[in-house]
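A lone chain, given as structure tokens: the form predicted on its own.
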Amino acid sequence: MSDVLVIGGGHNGLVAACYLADAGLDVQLIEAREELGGATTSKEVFKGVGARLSRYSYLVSLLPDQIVTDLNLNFETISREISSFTPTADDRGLLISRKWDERTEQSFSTVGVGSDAKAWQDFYGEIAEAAPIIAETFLKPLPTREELRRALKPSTFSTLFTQPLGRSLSERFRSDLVRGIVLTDGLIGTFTDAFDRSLLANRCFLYHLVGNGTGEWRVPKGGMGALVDQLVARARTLGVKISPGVRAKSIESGEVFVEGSDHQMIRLKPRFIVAAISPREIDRLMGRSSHRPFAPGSQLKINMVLEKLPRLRSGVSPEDAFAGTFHFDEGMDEMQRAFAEASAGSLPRQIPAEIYSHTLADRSILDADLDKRGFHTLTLFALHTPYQLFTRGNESVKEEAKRRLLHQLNSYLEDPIEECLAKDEDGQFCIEVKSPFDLESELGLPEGNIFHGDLEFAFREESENLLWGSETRTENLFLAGAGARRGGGVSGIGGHNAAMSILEHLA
């Protein structure tokens, strides 16, 4: 009998396994699929094309440097000097550097939003003060709401935790273009109205802006699979027994019944269970009806390999435009319209979306031939494309969404994107679309929700009996996945905190 059974071999399960094994516990990890890593894998997606794509997840902000150091991982992320570029209908565009500079100041003026320049600096200055305060709590027991309120300025606490994000942005910025650029961080993977009193957009915005105390989104060197490779190697070095192709079938009275590739049922009785899976899947394993309502997954991801980057009608170099986040059709009014149309059951006529190029920061994901020939990758992430739109005809709706998005993108390009796409060895364009429906069927993400459910704020109420945010109603069962309090995203925080909670029980 092992001390700990970890269910789920994504990055959170691997992080938990490493911490617990390093503390001297006997740890076994099972993963239903033959491949470890879950949404953090890298693959050569297109036949005969040597480009390892981060197929599901793509950038890193929330992974604390402390976890990388604690586990002695050889994993590097790369800064992007340009934060974003947003083209406008009149063939201009707003280019924003990661750090405010003269170029950014001039760009605000050129596109006619100069009145928002100071508001931008003030707003992000306030967030920059709050980010290290909040991030510093992520690998510690949960603070209470009141403790966090006392640690922050009243105006900042209101912006993040009290007032709907859409209202705050409407009060702070005059330009719909600028409001939209800010709002996108509240909508990545989250299907909600910007003014909704549930504050779903605020919760998403919080986690996008405070990672590692800076909120900087960085490119994983070697792709997201490089993180998985390091975690797997470290887990094995620490003696973790890793069993891919083994599926948990049920959890009963602290015992876990699992099925291997030979279809034999095995009963395991560990002292502790770490569930690096969704809360909905835990309910299923325990034979409980799930009463966990949450917003569906709402993102559509398109992966592309290009022979060349397209030129832009604005005249901005593609090396600048795609180095950060390339926003298009993401004004706040446009996103509100798209949300209303999707809520009514229709694919938005104009789908808000954003793109970045991994290869502008990191060429190591390309083989030597593609690198020499100047190939690039593009990752497109569309908003307000919820799960329910795809359940009635996934492939046809995906094809229509792709058609609309490429048409929208082409309206800002001098070179149509189709003329830039590489082809695989069968002559097919190197472009693939992943819908929320695909994320559920391929990765088990409930309704394609990349956070396993609605994100929650990084504090607890005084009445909540939570310490690390991983505890469950079952005494020896700890939640380590994206659905844990302070879970979501590629962070490892859920895995770390589940491990710390177990170690605290043993102390």
Ligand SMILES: Cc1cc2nc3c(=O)[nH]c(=O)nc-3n(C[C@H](O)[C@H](O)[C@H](O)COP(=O)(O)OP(=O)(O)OC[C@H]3O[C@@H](n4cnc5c(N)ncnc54)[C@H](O)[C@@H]3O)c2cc1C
The other form holds:
Amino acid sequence: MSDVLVIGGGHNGLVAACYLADAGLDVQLIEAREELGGATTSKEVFKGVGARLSRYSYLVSLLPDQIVTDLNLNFETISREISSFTPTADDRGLLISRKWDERTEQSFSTVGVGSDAKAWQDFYGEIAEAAPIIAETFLKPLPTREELRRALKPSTFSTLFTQPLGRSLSERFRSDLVRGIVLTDGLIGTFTDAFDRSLLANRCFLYHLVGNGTGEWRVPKGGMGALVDQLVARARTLGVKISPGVRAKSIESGEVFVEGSDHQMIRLKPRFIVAAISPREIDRLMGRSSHRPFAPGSQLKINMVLEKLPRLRSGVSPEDAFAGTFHFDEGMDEMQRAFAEASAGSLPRQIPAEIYSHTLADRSILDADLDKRGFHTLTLFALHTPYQLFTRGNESVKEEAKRRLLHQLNSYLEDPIEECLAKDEDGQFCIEVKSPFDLESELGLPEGNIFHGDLEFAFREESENLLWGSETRTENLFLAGAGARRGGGVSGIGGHNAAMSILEHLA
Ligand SMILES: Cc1cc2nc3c(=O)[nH]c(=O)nc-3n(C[C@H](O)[C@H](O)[C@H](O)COP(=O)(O)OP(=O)(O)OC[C@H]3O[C@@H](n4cnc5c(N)ncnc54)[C@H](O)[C@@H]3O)c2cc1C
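Having looked at the form predicted on its own, could you now put up the form predicted in complex with the ligand?
The next block holds the full complex; its first chain is the one shown before.
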């Protein structure tokens, strides 16, 4: 009998396993798939094309440096100077540096949104003050709402935690283009109206703006799989027994029934269970019907390998335009319209989306030949394409969404994207589309929700019986996955906090 059974070999399960094994516990980890890493993997996706793509998640902000240091991981992330570029219909575009500079100032006035320049600096200035205060609590027991309120300026607390994001942005910015650029951080992987009283957009926005005290999104050197490789190596060094291809089938009275690839059913009775899986999967394993409704996954991810980067109609160099986030058709009004259309059951006529190129920051994911030939990778992340649209015919809806997105993108390009795409060894274009439906079937993400369910604010209400945010109704079972309070994204925070919960129990 092991001290701890970790169910789920995504990055959070691996982080929890490392901390617990490092504290001297006997840890076993099971992963249903043959491959470890869950949504944090790198893969050569296209036949005969030596590009290791971050197939699902691709940028890092929320992973605290402390976890990298504690676990002695040799994992680096790369900073980027340009934050975003947004082309406009009149063949201009707004280029924004990560730190406000003359070029950004000039770009705001060139595209006619100069009146929002000061509002932008004030808004992000306030968030920059709040970010380290909030991030500092992530690896500690949850603060209460009141404690966090007292630590922040009243106006910042209101923007982040009480007033719908759409309303704050309407009050603070005049231009729909600028409102949209800010709003996207509230809508990544989150299907909601920007003005909704549920504050779902605020919750998503919070985690996109405060990671590591800066909110900076950095490129994982070697791709997202490099993090998993490091975690797996560390876990093995610490003696964690890792079993891929083994699925938990049920949990009954503290016993876990697991099935391996040989279809043998085994009964395990660990002292503690770390569930690094979604809350919905836990309910299923315990034979309960799911009690927590959540918004469906609503993003489409398109992975591409290009022979060359496309030139833009705006004349901005592709090296600048794709260096940060390339937003297109993501004005606030456009996103509200897309949300309304998708809520009514249709694929939005114009799908809001953004793109980034890994290889402009890090070429180590390409083999020597592709590197020499100047190949690039592009990742497209589209919003407001909810799970339910794909249940009617995943392949045909994906095809139509791809057609619309490439058409939209091409309207900003001098070189159509089809002329830039590389081909695999069978002569097929190097492009793959992952819908929320695919994410559920491949990774077990419930309804394709990339955070395992709705994100929650990073505090507890006084009435909530939570300490670390990983406690569950079952005394020896701790939630470590993205669905734990503060657990969403590539952060390891869910894993760390579940491990700390257990170690505190033992102290
Ligand atoms: C397309 C996409 C893009 C994203 N982009 C980003 C990004 O750029 N940056 C970012 O920070 N976040 C991003 N995210 C979100 C982030 O990847 C996830 O929130 C995070 O990886 C979740 O990690 P996890 O370890 O909690 O769970 P997962 O990665 O979901 O891992 C859970 C594991 O549990 C296994 N499992 C499930 N059920 C069982 C069972 N019964 N028995 C055994 N094993 C089981 C699954 O196979 C899986 O491997 C993205 C996600 C997706 C899908």
